[in-house]
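Only one chain is given next, in structure tokens, and it is the form predicted alone.
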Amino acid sequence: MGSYGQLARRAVETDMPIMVQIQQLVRGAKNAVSLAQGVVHWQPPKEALDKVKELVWEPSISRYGADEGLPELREALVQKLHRENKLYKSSVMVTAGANQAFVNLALTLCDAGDSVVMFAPYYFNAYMSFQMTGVTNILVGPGHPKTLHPDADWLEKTLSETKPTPKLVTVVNPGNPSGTYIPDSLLKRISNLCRDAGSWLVVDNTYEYFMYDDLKHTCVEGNHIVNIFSFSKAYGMMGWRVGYIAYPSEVEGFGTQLLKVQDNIPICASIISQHLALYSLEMGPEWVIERVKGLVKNRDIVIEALSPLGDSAVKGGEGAIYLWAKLPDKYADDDKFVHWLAHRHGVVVIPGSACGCPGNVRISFGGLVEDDCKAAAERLRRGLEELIRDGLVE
């Protein structure tokens, strides 16, 4: 018989997924609503879904496809990268979502024992991806106390003083969990620091279309840069699992090594999902942007609900679908607060400790239509008012 001690240490020592814990919390809290999971409330384009229905009986749908993705989808994505992202020297691999894309890159670019750099608050799944692939020397840099922007001065010092030099630096833009946007000038500085140090830069652009207040998303490109993108949020395709990697075409052997990893995890992304991605892409970014506009009202509703914490406590909301809020110092046990809020007030958020920042919470405003968001926000407001007035009342 096996024993706990015989389980792989890299798995045992990997954090438990916070979303698994949150799903259990939602099931255990009576009639709880979620402002936790990073989802959008819309479905894929109806026109795209209608086209996919016609393909169900097509034999190729049930067979393996090319590991790197359907040729027609990859070609469309290359054109999209040229047109929208100004990436002209990047090749594409289609993956089963952006999370799988990140694992592919961790396995392709890092060896067990390498050091890597993230910035707090960090995306919990990326942190776990490093842990479970044996990359346990994770250097977590600070975000700016007011903007949560990655601290480039700290990065410069860390890349120059850490020996051996960290293999990889990763950022999410706009941010998960912070909802903050990394300005183009700062992104370029981070890129240049990585280039000069000989480190890879991996940028997660999952929320590229989720920009507010006239801000514009930008990308950087170079032989040391890999960009990740996703269909999940933009086109409401969370369950269809399609993402893609844009990697430097001029780096010899990069694509070959990626294929080794790809073939041993999904072989290829779901074929019918890739067709839906292609048909959705044909709708153009305007389809997505029109829906993202509707999230501004949700954002404002949730910001108002967070007002009992005080103006300086709430950050983010420039992009993505998240706000980041600091709890009062005397109630800084964010895990305890999240469980209390769920069971007493019926609304669920993410504890900041899952993102390397205890004493904070992440709130998602993308998953509910406006009326439902209002109802959830009202529960949140009542909970925070009670917290400030009476504490964690049982």
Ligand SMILES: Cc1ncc(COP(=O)(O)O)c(C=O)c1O
Contents of the next structure:
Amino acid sequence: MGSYGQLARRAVETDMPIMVQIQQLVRGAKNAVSLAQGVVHWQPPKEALDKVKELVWEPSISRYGADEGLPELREALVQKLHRENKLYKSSVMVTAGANQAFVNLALTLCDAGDSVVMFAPYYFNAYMSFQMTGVTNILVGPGHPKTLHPDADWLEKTLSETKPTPKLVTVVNPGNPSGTYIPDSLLKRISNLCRDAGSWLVVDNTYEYFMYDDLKHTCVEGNHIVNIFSFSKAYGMMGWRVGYIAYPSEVEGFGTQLLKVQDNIPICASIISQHLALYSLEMGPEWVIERVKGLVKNRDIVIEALSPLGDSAVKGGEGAIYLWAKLPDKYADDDKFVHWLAHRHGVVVIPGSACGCPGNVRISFGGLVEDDCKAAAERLRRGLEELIRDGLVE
Ligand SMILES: Cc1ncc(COP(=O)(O)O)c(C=O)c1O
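Switching from the form predicted alone: structure of the form predicted together with the ligand?
Next comes the full complex, this chain leading.
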């Protein structure tokens, strides 16, 4: 013992979590502000928090609950899936957030050695979930150079030419880190390609309510499709850890196999958190949409701050809470740029290399109220102006 070589390759060979590195960077840089972490600035609905306060002494709160989730929450979610997402043949498992939902699915749907498909720029945690579960043959497809939409022509070719056929394809809609949404027609095409090839399609809908400029989020349903959702951003419930999986009810054994994984990770999502999720859900999507509307200002403030990079360098922002920006070719070392920006200008963003796209950065505009966002954006703008003018001067 005592040797690094004794640690499991599944852990050692998995990427380091970028958010942990970024949190260290924020702590280490004097007075740095964060446009890095994917969070929102609001708390859960006050009415819901007040109701939960009453519950803490209830004995059931401190016991284990049903693995798949509180029956009343699952029922409410099935109704929500019908009403809002037009998903009529899906069963629900409540998880400790969407990230745990993804790990459950990687373990339930893939075997070590399988190949899977993601699109660049990809969501780093999904990539890591594959790596640590032994799914190391991760085929990363291109995004459209202008829109960053997943390239469906590449997918068609890859699904037909790769033997054995990739087990699973995953997309995030709207995207993290791209901030672009997947139009309904493209989502349907991706779904049809997966169905015809016999591959699973896992769609992460964490940002379903985070849509701007009158764009509309849609879901697809089928016996080859699994949808993931989260309470974290919509209801400001990041720390309460509640998400859910909507899996096809008609696929025999799906729920049973999922339960094996669930029973060995959280057993059940935190019971008090599930009650908060239920009360929050009762506030309706309007509660969330009202808050999301307020983020448009933040997005525009950050777009303006990115202007020194030139218009064509900035993408995304149609949905989710992210903008995606290309660094000038001369300064394409994104890790170096992120450290420089944090230490010299006091603002932190995410390096694109964490998402498979070096030379870019992800900027999050959800975590700060407008005035703080303005102040952070001002630092970003000054940093970019200096970069363009003088380079990475110390
Ligand atoms: C696309 C995506 N999926 C999942 C998650 C994790 O969400 P949760 O807090 O529900 O685990 C995030 C958080 O940033 C995300 O952006």
